[in-house]
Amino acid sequence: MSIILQDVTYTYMPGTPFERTAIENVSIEIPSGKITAIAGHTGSGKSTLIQHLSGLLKPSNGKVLVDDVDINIKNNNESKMARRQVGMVFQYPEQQLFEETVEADIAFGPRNLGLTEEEISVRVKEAMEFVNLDYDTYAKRSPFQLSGGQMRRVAIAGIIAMHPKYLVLDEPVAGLDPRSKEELLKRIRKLHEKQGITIVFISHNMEDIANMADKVIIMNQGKILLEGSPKEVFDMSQADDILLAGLLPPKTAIILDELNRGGLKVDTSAYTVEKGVELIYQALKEAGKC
């Protein structure tokens, strides 16, 4: 099972003369149980496909399907219960919290799907505990008492809180310290592999993405210039393509590129500095310089 978009066209204030379509016959599977990576330039459209994949647009034309249910049937219980699968966190998600305490925050979602509050407080408790937010230190708290990178973390903890099966992420970390982004990606990949919540996030960080993704997705003027793993889409065959995005390859694959062009023969397949450090080593080694 998959969420599938099938030739999605979206077009701002059509008919006006403001009319502006942001994604153009888009084609794409975001499969179940991985983690799918979006990247782009401003306005390349990434942030409206996404919208698309919880319903909070409509395609002008085409169909997204969730798990083979098309979420834009109106009045179909069926189209209305697969929406509820996709849970959506935005860009600085902080901005949308709005209740008194944290614990109330995180369990307006549960409750408006009208779980008994013994269900909605235990699901509260596993998303504070999840996020790394003790719930008798926290939950009474006002969430505009909190530091940045926390209150992102409550915003998630109310998604997750509603156990979505597919969990959309739009720049997740923007505007965080290293050590708030560091823990924070830490948290999805733990979300990921250890309830495998199938995950799809926005970002213009390329380590993030080489260190998350099982695929990327790069958009460029609203359609897919590139897709595919990290592998096929970092490979520096594809660097022209990735630089006409405004993106830049991950900053290890450039150095490994440079050394290998210089006449160190190393492996240039990796994407992390780990890998990298790694493979250097082994090449310098091979060539009896260490």
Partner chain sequence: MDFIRCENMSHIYNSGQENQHEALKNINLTIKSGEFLTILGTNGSGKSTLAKHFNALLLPSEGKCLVDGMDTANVDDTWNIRQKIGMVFQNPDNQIIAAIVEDDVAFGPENIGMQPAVIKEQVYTALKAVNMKKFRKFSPSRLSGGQKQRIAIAGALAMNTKCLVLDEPTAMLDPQGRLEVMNTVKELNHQQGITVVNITHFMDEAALSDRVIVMEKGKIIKEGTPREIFADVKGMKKLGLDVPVAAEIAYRLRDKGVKLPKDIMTTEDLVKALCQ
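Given the form predicted on its own above, produce the structure of the same protein in the form predicted in complex with its partner chain.
Just the single chain follows, nothing else.
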């Protein structure tokens, strides 16, 4: 089970002077039950790509399959149900909140699915619990009087309440302070672990990707530049490719590389702080420096 893009090309405004091909012949697999991260500079085609995952954009060429079902067949119930498996959280989703209370905002999606009021209420409570918003405290409050991090969690709860099998998030932590960021990433990971939801997220932050992802896809100029496990993608031998794509390798990987250049023989395979500290400590011990 997975989402598969087969040779997908998308051209904005074809046949006009503004014609622009945003992604070209992209073939990828988003494996079910995993966390996949997509990175790339502004304009590299990331957002165009993820809008294909739920059928918001229809490929100019190629196919999108969700659990083996082509999601772009018109008037086809199977195709429609497959699209519903994929929940999308856009950039700055708090800007899309509109209801008078937190509860009503989260209930909007489930209500559109035609669920009963009891079922909706169960789902709202469960979704709020998942994003760590206490129901009794926040349900009747206006979403507009919450902090930025809280508003974002309300927006995400609205999607979770629709029970998607795949959750796609476009830069979920942009603009949040370090604590809110960590808290939200923790919640997303928990959602993944507890409910087995497949996560796809876009990020510019290689540290977050290194800490979260099972699979990393790096895009450049509408094409897939690198694809693989964090270990494969963040190997410093590919650092130049990552820089060319307008990104920076994880800071820990850079530091380990610099230490090696400076003369400390350290294994450079780490990309998270925890692992990096371990490797440096080991190297210092071997060098008899501590």
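Residue numbers count along the first chain shown, from 1. Quick caveat: nothing in here was measured; it's all calculated off a predicted structure. Basically, rigid core = biggest C-alpha set you can superpose within 1.5 Å across the two forms.
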Rigid core superposed: Arg261 CA moves 2 Å or more between these two forms = yes
